[in-house]
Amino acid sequence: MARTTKPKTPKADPLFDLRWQRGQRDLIGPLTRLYGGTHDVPAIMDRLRTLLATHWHDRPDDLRALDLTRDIDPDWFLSQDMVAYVFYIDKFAGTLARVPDHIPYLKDLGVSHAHFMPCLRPRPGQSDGGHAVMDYRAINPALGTMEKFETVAKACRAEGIDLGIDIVLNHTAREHEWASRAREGDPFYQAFYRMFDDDTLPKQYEKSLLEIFPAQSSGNFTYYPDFKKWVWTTFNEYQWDLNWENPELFLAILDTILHLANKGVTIFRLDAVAFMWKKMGTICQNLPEVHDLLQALVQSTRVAAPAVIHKAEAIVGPADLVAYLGTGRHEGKVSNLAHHNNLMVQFWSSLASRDTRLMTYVMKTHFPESFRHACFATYIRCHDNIGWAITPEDANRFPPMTDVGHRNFLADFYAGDFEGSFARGEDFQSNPEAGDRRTVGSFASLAGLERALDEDDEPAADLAIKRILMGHALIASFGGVPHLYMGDEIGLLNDYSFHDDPDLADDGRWMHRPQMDWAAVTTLPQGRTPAARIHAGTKAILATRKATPQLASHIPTKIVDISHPGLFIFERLSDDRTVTCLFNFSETDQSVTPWALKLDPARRYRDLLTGAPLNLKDGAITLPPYASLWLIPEG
């Protein structure tokens, strides 16, 4: 919302009166904490209203019959039926116009939300993977237009496919409209983002920030001769930082969010949300005032677009990731989704050492075992890279294990560089000061298919495949909806070509977004090669999650410890009958009693993967290398 223009005031509306009056009240706090100090929140109230009213005003029928049914039932999400597909639309399709040719595709596998990686119009060039965006109500040329994209969300739609899309709320591009007025002088924009006259503050700033790109981008300020001012950049030069500190940006934010929601925009992913705040003396990240800020745009949302849900792109330590779904005050009042990185930190730390203690610790001892009205985004890799998030608190607690020399285990494993490593991926942004290495990587080529096929290792081969399948068990199950990544449910490799590209080279995620491989998709039924393996055991461990109720987001996930190192366990505590999931981190068989699992011993059990019944050798279950279990008492 830009200070020109004024909403008209949009009829009475009795529902819209009824969520309004419902959403302030989860609304007026994290206003008054963020803004009561130095601005007039009642003013700001009435503007917001009047801003939700028109949108609410504007939205299409369909999309309002939608809101009717999940406001109804607003835990919709938590049903077990959930499963996201992750791509870009250039390597999955194209275009915008030909993904509803491939939406066949995406229902046979079993998936319910469809997320487009950036698709909004990036800056030329050079763009974070579409992450600098210059106009955040365009399309990227290149994939199509608005009115396309709307067709694109009504195809969707009508086949039961949710569509969500990156929004992202640290940065805009610098060839923005706000920057480009910003730049012109004006101090209406220019308070749109972290400027500064001189580098004083920024110095003082810098003592304690870190870096997030140091091999491309050192340092978090940039000075621009061109108008005489340093501009927070803590992602890249051309990524200025907005200041939320300024409500007039807030309602700008949400009145772009809103008009994106009418579009047919049912999932918001907001990108980089652990940066929104700055405090000096700080690392600026996971602040207070972030979660505030979350609340405010989570309830607004819902007042004008209740079928929209919000999932938060925070990848950070234990400690600081729970409170992205909502604990406190903010409790069942923030993001509905939250990506689980440490959940993935753990499967490829366990994977590689063959150890599962450390994650069993992690996630028993930081995580509760449900959220209210919230639940995780489960995944096993993302379009990112893997950051090892490996805390010393943790690490030590498994002697000689340091945090330091686990992450640079890690760091060597999954670059191949560790002597019996099976992985081919390599080292990201480095930054020995730190002593901070990330992992790029494609999830069969992590996991050890691409080095088995190039060295014609079938064995090799076989357990690579079940390595990929237990990983696809593990976040069907875990508790949360599963995000899998284009691509992973047919074993793509690394794709090395970006190397080519001067726009691509040196970011070296790029090396696991290759393109979808549609010839190998027309021969899965044809045969037993790798791509058909992983693709029918990825759609058979989805369709038996669809069927077990006992897995919807809403049942608690409990760890079970028996300090097997071996095997990582955990209980799904439904109220009619308890789901025992087990899964074999090595390339050996493991073994457990039941005693240990306490499974009832008048019961008779059966696996949900397979439909066998538990038969037990000498009186013990036995996993076999890289085996998912999903045990459920029979009756």
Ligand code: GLC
The other form holds:
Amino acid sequence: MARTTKPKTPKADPLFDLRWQRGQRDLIGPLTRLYGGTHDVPAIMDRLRTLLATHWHDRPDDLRALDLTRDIDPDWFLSQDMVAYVFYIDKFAGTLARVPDHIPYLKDLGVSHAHFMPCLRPRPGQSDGGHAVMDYRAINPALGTMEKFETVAKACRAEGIDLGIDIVLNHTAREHEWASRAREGDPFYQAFYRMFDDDTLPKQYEKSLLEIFPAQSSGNFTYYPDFKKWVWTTFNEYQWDLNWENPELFLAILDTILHLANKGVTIFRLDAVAFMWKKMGTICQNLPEVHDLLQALVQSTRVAAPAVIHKAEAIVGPADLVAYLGTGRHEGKVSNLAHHNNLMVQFWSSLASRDTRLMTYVMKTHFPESFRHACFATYIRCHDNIGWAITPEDANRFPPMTDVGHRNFLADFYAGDFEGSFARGEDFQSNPEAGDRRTVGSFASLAGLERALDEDDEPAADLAIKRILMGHALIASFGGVPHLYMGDEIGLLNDYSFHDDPDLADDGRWMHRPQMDWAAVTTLPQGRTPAARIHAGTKAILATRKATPQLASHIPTKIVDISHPGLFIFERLSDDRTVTCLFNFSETDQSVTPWALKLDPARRYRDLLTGAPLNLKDGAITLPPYASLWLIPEG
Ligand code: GLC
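Taking the form predicted alone as the starting point, write out the structure of the form predicted in complex with the named molecule.
The next block holds the full complex; its first chain is the one shown before.
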């Protein structure tokens, strides 16, 4: 048998029974919809209960204590104290064992959630940055061991830092034990994957599917002559798509998640969830069953490990994104966090065009002001490329803009190919036939710092730093948990060395996955370098966020649309002291009158970021280039 947790008949436990009673209500619906037509749902529920009880039985005492506090306060992660920092262990610390050395650095910056990029044992050689896992129960040996992982998780927890990891749900490496068994012909494990005897069905599916990595891995299926089967391989050939229509697979993955939760993981980033369910004639993304699956995984975890929350990675258009935070029957019951890729895309779009009208429209039209038991993971850069998720319906509202025209403009601008562009980035896996262009590059390089430093252009460097700080102020105040990507707090530039590594050279995303520059960190106290300015600015923004209850994620975010093309504005509503956040997306001063913002003429206002009282210039509020203003009425 492949590795699983041996089911036990645990002792009676009233706390578990209560949790199971509560959980059942939210589990039976999704499991019936997913499996009712083909399987015996009561039998699945029985096995699920045993699985959950077994992991609860094995759960360490300190994690059980955390479970209790979070059971009582399930919205703990909506606090303005939450700040995430995302990194590859080797690039940040070398090895797992060295991570605790850097906890003081994280604490000083204001971080409360450390997210490890894939750290489970990947296949050897190419592994899509670790997203091709061959053993979910082992740590990548190049980084450390599971024992060490538990120690590090404890050390983080002791300092109030939640530990998150990536868990890949759409596929395993083709070297995973399940895949090897399948390859050897074991029908039980063949049913864990999407396999076909001939290419009839693959060809039919292919008609409506998109290509994710057209340049490095074209098509969505691979034929293996050794065992004479076609296998669904959405991403790379070596990543085999899992078959979630099989409840055995559901139970096996849940077993894995709970096993890792008991090792100390409290936040799972559910990788590529949009792809988990497939249906002929569709693009096989964002299908309704995905939300049932998420609810089943999230609510099961809540029974056996209530301290744990889930963060969905669904990099999709605005119309599809909201459902990942729970709508309709899934409201308050699916992922607790979801990456806000639309905010990220709109940040870069407004920065390039110096026009915030599309951003204001998209944010106001497609997203609710708040969610139940959920919020966004806000970010400006991450380890992936930027996909220009701008729809025709949205872009065409702002003639002469068109979606294709604007996407091409953005890709050109950030590749540095548009006249006047400040950016240094590159195109990634462009698919001209599909009108799809994507971009890679680090925050600082895309924001203009690399070019400015190369050209020794101090005023341009100054503007780049201001853009970066505006981005951090945006994600810290918008609502949601701000996610800083390692090195963005010190302005790390593109790293072109991946070109020399044959395992990495065909994946341009490595350009924005540089090594942490600890030498630069030692110079931070000395002052005026770009790294020091960005770091000090970011730290101050995060500290101000923590001191401002209006910035907690359960507080509604109301977009203010006054058709001002230079400014992006929203309010964080409060009965008495609403905070109004303004951002200048241009390199010229931008003004707005207090009455346009409906500020109370009888009150005095202060900018939370600088602490300075609001001074009007010719009756208007004026924001210098790329400034952020968080206005609050005096108490
Ligand atoms: C997610 C990851 C990305 C990876 C893909 C396939 O989108 O963020 O890096 O390539 O899944 O696992």
